[in-house]
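For reference, the chain that follows is the form predicted alone, supplied as structure tokens.
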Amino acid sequence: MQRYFLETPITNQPGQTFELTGTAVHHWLTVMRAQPGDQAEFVTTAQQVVIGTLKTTTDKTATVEVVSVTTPKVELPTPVIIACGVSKGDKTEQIVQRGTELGAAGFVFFDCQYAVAKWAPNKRDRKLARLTKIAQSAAEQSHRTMIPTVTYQPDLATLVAEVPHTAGVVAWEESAKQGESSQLVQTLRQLPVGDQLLAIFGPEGGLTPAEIDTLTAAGVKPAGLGPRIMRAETAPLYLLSAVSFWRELV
């Protein structure tokens, strides 16, 4: 069943009538070819999963009947801001993508010392939307009830004063190298269910011993995941998988 998110709240008592606009109309209409009779899932803006009859349509709006209302428990306890510093190619696009079907609440890119990439300032808009486009359709694939945001911060000090959190980790190579292996188990540990972790990662190139000192200094604690190096679009899907395991499966 197609699972669309709405972006304006509506009367969601089963029998009662809503009207939907806008790209999810199109989508369903044309794309999917929904006739009426035919149903849907709809988030609503307070994350409950309604599912919808087709009534009537127009060129650009459609009446969908109410049939049913859920509140699912799909979002990961922990909610997690991944922030990467940006990378080439398509990894970012990969990070949002399968980050989002791990459960990340969030997602914001840096720029950093050893980027090989940079984000032009008159094309970071148009990257961003493109970007939460992906996380919106990856949501709907993967039934969440939440759309990740996707933001840009200039450094790792606007980043950490910038993005609310409870608790910061830094996942940092050196620790890996090290055989540190406890901080992230450590903080999930003491962090309150509810409360938003950030996790840090460096582009390709990882992140500079100045870059680390900034961060601890501001709290975030370096992390090692594991003895293995991993790559810059993989440490973030390890840390998701982790804090799920964690609040989720154990």
The other form holds:
2 protein chains.
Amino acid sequence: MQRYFLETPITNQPGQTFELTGTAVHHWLTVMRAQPGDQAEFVTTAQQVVIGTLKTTTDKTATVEVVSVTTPKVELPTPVIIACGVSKGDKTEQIVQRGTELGAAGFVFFDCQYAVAKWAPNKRDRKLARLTKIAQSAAEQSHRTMIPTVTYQPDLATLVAEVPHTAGVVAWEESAKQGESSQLVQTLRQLPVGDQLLAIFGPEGGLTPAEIDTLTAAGVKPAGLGPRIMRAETAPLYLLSAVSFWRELV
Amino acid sequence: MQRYFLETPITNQPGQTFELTGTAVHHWLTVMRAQPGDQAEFVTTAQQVVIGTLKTTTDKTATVEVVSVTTPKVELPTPVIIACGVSKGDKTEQIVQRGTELGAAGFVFFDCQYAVAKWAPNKRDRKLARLTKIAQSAAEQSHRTMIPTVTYQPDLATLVAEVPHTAGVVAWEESAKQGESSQLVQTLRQLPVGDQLLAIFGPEGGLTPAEIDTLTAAGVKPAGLGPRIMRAETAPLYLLSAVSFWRELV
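Give me the form predicted together with another copy of the chain now, not the form predicted alone.
What follows is the entire complex, opening with the chain shown before.
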């Protein structure tokens, strides 16, 4: 069944109706050619899932009747913010798309010394808007009940100051080389369920020792993610999978 | 440092020399323009890593002196074979590339009822050769000491009969919907370290109930991978990350 995120709160008692607003109207009516009687899933701003039936429609409006309301548990018990160095090409898009499937609560892209791309200030908003759209689409497909946020930070010091988190880790190749293999586990064990984890990943060229120092001074722990070298866009997927496995399966 | 997989055994005592053979010669000499005195890493057929110095060269031959020999532990303690339904486009390539970074021991692509693509028999060898090349390149970049195998099986019954494994799991959406969340953990707990895990993933269209029956009759366990719906090419990455986290970090 097609799934849409609602942009405004609705009354969600079965039998009541609401007016569908925003981009969902166009997609459901024009792209999917919905007819009265057709059903879709609507995720409310309160992270509930409403199954609704199209009652009446003009070309541009849709009145939907609430059939049922559920509150599925599909979000990671540990909200994870994935912070990555700005990358070239479609790498940022891949991180957002796959990371959303794997449950990320949000993404932050940051500038740093070895960033292989720059986001010009005048293009930044457009890039963030495009990535947010990718997050929304991936959230719909993976049956999430929230759309991950996508933001930008100019440097790591600002990032750790601005992004709320109870614990932070930075994936660091040198940690892995030194055989460090327990920091991520230790962090997850100590982090109260529901508290936010900030996970930081360098760009292809890596982070500088000075940048690592900035992070450790702010309480972020360097953590190895196993003995193999992963590309910049693969490491965040490893971390999200590990958090899901640990919090949702073990 | 550039890394090459050797195709034949060498004597690997420091100070001894060997003739480099195969595609590595061309790449090192012509693409990388190596000169006498330059060094590279060579992974032996015994999964050791040799640092070697180019001693003498003609355009097409390279004599290399062994400088040092190490036996790094970079392979997953639980070898995992990732079996996926044949997919369209670059999805198979993405599975092989990222799965290799994440430590897969091998990949099997299989035909099934809802496969969204077919591998014509006359093109199969070419596809497997291309995917093997992608696996080799990813293995070099991620500092693996083996190149994952890439094979094809015509159906699931043949696959479970032909691919050696001590335990098998199949990612099944219905398992996740029913709230099953412990089968993967249980399988990993019971699997002796070093024994091979076969992990099976349907194509985009999923597996049929009859195909699931075939697998369960062969002892393969349906396993949920958390409450979110993942695309066909994302689920194998989740599983490999989970196995690494469990066996290498926890």
